[in-house]
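Only one chain is given next, in structure tokens, and it is the form predicted alone.
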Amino acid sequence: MRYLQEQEAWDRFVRNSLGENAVLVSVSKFSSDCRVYRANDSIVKVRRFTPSSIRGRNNSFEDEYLIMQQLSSVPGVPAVRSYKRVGEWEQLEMELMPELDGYDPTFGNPRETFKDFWDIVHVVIQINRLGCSHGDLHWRNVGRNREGGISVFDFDQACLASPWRCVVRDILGLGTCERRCEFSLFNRLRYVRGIGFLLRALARLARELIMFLSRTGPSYTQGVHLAKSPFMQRAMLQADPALETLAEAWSIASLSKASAPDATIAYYSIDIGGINFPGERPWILRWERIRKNVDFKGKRLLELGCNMGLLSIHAKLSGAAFCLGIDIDKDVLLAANLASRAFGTDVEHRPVDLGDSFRWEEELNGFDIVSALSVLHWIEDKERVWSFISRHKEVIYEGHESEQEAEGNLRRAGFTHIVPLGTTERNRQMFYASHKRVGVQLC
């Protein structure tokens, strides 16, 4: 596989074009060859042209640049500064917006959600009046900034049409501007507690009406993002046996119970060789945070709740002496073994239930680093796992608690040097911690 060469190409481009201090902000889960960086006082969207990075997108960055120029008078839309295309690389530079608070109307308080909804409507209507439909009003693309206003960004699915058609598309998600809008404001509002049942019913009726009028299936939008033609996919995979093995691993992982409930998709997404292996969240965003702060060379890593084992694989590629991944799900461990083989690493995997009364702690010894990424939330006896973690020199941790609570847990486990690695796509802080005090356990 050309994976390491592709990562080196990304590092070289970012270093030469954005500078040494550029920070990765987000990665598209539909293609990790589409990324957003913060560089000085700018936000820069970067795309490396591959089959997966251009599939399912209405606009090039140049189209997005021209559309955002027309919206420069709308408060809440970031001002664009420049567009550049050099070889296989494309970048769009925008002003750095005031830092956004985490925003997700799916789980918000109903009263606050309705207020946010109407504030967003106010901004979107101004955009629509100028003849533009945003077309992708997912919660990741909308947020309330620290100044109290609403910001709307990411216009790669935007299109130009008459104002009334733009309103219908953005508010209700009905089929205009080439296709229906999967992430409309109505789509977000229908999950609000208390009115969800009625709005879900209306959404189903609207979807059936759209299907009847447009003769398109309900998974059309998702298919555009996640699927290639069978011939293209097969031809690209057959050109590299390692990619074929990786595709098998992703297929197994997508059917395992290790992903979100009822989700038939792998936990992580990643792009290799121009092929997108789809998942719930982009792996590169997490790995970028970890690799810049953690030295794996010559060390032994234990990955708790390893899922597909991507951390162990990347640690091995970064010089780790030995890596063991454990998980409760035997199917996802099969996928992890295949993934390790595809990447050319010799990571070991073992089925272990951290909630079992069996003394698994006695068998898991001799490790320098232990990782627990989004693991403890699902374990009843958290103190037991924290006591085990505290035995190790270093830990990589991500929890579901607040940043302050997580840091407090790490300190009570005996770690004195704690480094925030940055937030994940779920607005959860990751930490690297070391220099534990022997004998101190979590209360």
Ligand SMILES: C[S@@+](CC[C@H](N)C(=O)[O-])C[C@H]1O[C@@H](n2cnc3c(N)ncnc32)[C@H](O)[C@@H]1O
Contents of the next structure:
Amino acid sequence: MRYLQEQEAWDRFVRNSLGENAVLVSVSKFSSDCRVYRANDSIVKVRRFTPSSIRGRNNSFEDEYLIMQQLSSVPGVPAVRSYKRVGEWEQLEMELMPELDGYDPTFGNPRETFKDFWDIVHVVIQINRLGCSHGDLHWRNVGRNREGGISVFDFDQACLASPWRCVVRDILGLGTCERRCEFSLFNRLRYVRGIGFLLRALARLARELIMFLSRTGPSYTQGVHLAKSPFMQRAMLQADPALETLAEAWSIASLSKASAPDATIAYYSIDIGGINFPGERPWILRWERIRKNVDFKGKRLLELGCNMGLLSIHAKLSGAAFCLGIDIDKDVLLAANLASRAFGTDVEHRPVDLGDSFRWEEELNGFDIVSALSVLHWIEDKERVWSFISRHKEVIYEGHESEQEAEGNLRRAGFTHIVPLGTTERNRQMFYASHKRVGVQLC
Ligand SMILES: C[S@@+](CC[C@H](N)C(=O)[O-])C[C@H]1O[C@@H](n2cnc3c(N)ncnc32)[C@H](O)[C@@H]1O
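One more: the block was the form predicted alone; return the form predicted together with the named molecule.
Full complex below, order starting with the chain above.
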């Protein structure tokens, strides 16, 4: 499957362009071909042009660069440093903000929260006065800067318009405005809404039909929203049986009860071959944290609450001898089996309820590494599972408790060597822990 080649291409690009020490900070859940890295004292947004990575973005990174340059006088906007496009890659470099994980208002006291809120409005109004609307204001796009003030970043949905329209859009949350289209025909027609929409829809349909009929395959250039087109999506899937199997797996997982309650979306989001398999959480960010710190070669992995089993699949691809994924949900295990087949691996799966009175512990023997990623939260008798985990030499763990509590739980389970792997997009710390220092392999 082309997945491994694509991941190698990413590794090569990051090594050559950002350096060995670049750290992956975040991955878009809409496309894992859109990532943010920290490299020295810079933040670098990187995009590999694929149909899914350009879908739904108002701005290219070049647009974002130009917009941020225009906002360089606003203290709450990070200084932008450079924009580069080489082949299928583009990158946008800006100054590093100390608080990259965004700002979460629920943790502050009400007075501080109110002050922060006021500071955000203040920055946004300055941006608006310069004729720019941010267009995507939420807590993840806000952080604290070096001076302790508020900063606003991520201008990929920003647009240029008259200041009053910007205020209406950002502060009142009303209306839309297309990027840099203030003088474009479509934007003028936006005032006559129906005609504008109709023309845009017709133009898109015509473009996709031409591409479909000319069978040129996906073109990785900006502005081609292939992934949106049911025609093209089907053609791309049919061209690769592994992707077709994966699409089936994702569709089963999205209907299973193993994702967030009432959500009809799979748990993992991942991109392969220019197609985004949508899900609640981008898998690549967590895998990046794990693969750099855990050596799977020749080992036996047990994945508790495996869902679609992406950890087992990746462990197998990294040389694990045997992987078993267990989950309470039989449907999601069906999806996991299909996914394992699509990736060309032979992960085994078994339905097990970790909360059942049945002594499942006795059947699950002989594993070197056990993983418990976001699963203990859903189990009532946590002590029982911790006691099972403690029987193993190594554990990969992500919980819903605070970082300190998680570390305490790992220590109580007898793990002496505890390595924080980094936080996920949900602000949860991941850990690798062992009873003694085990050789760490850096990929
Ligand atoms: C939030 S998902 C985490 C998936 C995966 N471990 C990860 O983080 O990448 C929780 C998974 O645990 C499974 N689960 C919940 N309760 C369980 C139980 N009692 N026994 C086994 N699996 C359970 C769910 O079906 C779901 O697939």
